[in-house]
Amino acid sequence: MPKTIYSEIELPEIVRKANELANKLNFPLMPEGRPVGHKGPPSACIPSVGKLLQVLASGKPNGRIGEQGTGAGVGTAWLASGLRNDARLISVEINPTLATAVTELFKDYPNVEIKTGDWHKVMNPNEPYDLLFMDAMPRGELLNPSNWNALVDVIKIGGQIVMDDLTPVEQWLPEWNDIVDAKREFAFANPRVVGVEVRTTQTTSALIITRTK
């Protein structure tokens, strides 16, 4: 019998106190992933994803860590897990209501801010990232190729994005074989980055993304 370290994640305390929050929030939390086809609303950053951001941001000591979406503030919570040294982490949230609730969550960590508004407007281009994560759609034109240069100089050369929420080619359905998916355009098709795409759940992957030039 494997070892149960090999399979179980265990949630931070900063993590536990997020998903309670979630729950008071009424935001959904789906551990196991989005079923194949899921239409729902947005729901709150599962285990396997949130493992991920806290291994790559405790690999950015004293970096700039941001994300796109709060939300309830269990991805931010996972993050902020994964913060070394003097690494700040910079979340922003367009919902006023889940903004105020998550300030109040980190109100102990002095690394940690929380944002209002609409992160197309409140992120500063200007003050790149070491690692962001993208948990917030952008806007449709943004993922444009007309437009990659504009997201890559986001993060800092050898800074990387995370996108989460895929659904893995060979599940995908019947009437989305004709799309394009513009966060796997972005990551295999784009000059200025590399790419590799990660299981998450047995129906969820999440893409890995550095800026290499």
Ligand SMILES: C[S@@+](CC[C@H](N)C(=O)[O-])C[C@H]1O[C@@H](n2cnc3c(N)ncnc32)[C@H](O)[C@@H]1O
Given for the second form:
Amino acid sequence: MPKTIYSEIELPEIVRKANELANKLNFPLMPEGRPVGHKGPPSACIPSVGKLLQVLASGKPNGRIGEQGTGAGVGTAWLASGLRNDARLISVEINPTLATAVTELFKDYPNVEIKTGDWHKVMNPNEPYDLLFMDAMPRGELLNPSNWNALVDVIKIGGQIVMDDLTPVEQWLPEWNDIVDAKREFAFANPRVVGVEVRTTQTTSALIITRTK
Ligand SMILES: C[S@@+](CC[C@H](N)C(=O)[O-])C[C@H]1O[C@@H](n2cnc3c(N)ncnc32)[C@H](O)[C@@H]1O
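Can you now output the form predicted in complex with the named molecule? The one shown was the form predicted alone.
Below is the entire complex, every chain and molecule, led by the chain shown above.
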């Protein structure tokens, strides 16, 4: 019997539908990942990140799972495909057109809620998450060490944050050498978390960060 080669990531039905929605809304899909130095609007999560989200969500039965930045619902769909038992998914999108379209996509998913607004205001800091996909372009200011405690408090002890769209350091362009590497600083210099960087394509990586304290 021929050996099965597990090289393809199979897309769940709801992810296929979210991809179709992204195409309809002209929300960029870059399934192969971004080339180094690519400048362009934010894009939907790539299959290797989606699979990571599905696997992590599957490890949180009855959990409270969040997403900052719904986009066209592709990451939402991957997370939704991993929900177990009574786990709930809350995704927040600032663009009302996107939020309305994705709400329609998930109308038959009672455990998925799309909220419209700025996640800073919409996500209640008193209701921490078991898993949070931070995908609303966290920039230096938000990830400044003075904000680390507030950000860590958004997840439970043992809970995890996922950030994607990093460029592996050895592929950095020379002009980036002076910029603050805010996502990695948060993951690797923060005494309340442990983090790991995983390669998602040849030119992209993601961080998985677990709160320890
Ligand atoms: C990278 S895209 C999200 C892609 C999506 N998470 C996925 O995996 O397919 C970033 C999204 O964040 C939204 N966004 C930006 N700032 C936000 C904020 N403060 N609150 C909520 N959404 C925000 C943008 O409108 C955009 O749709």
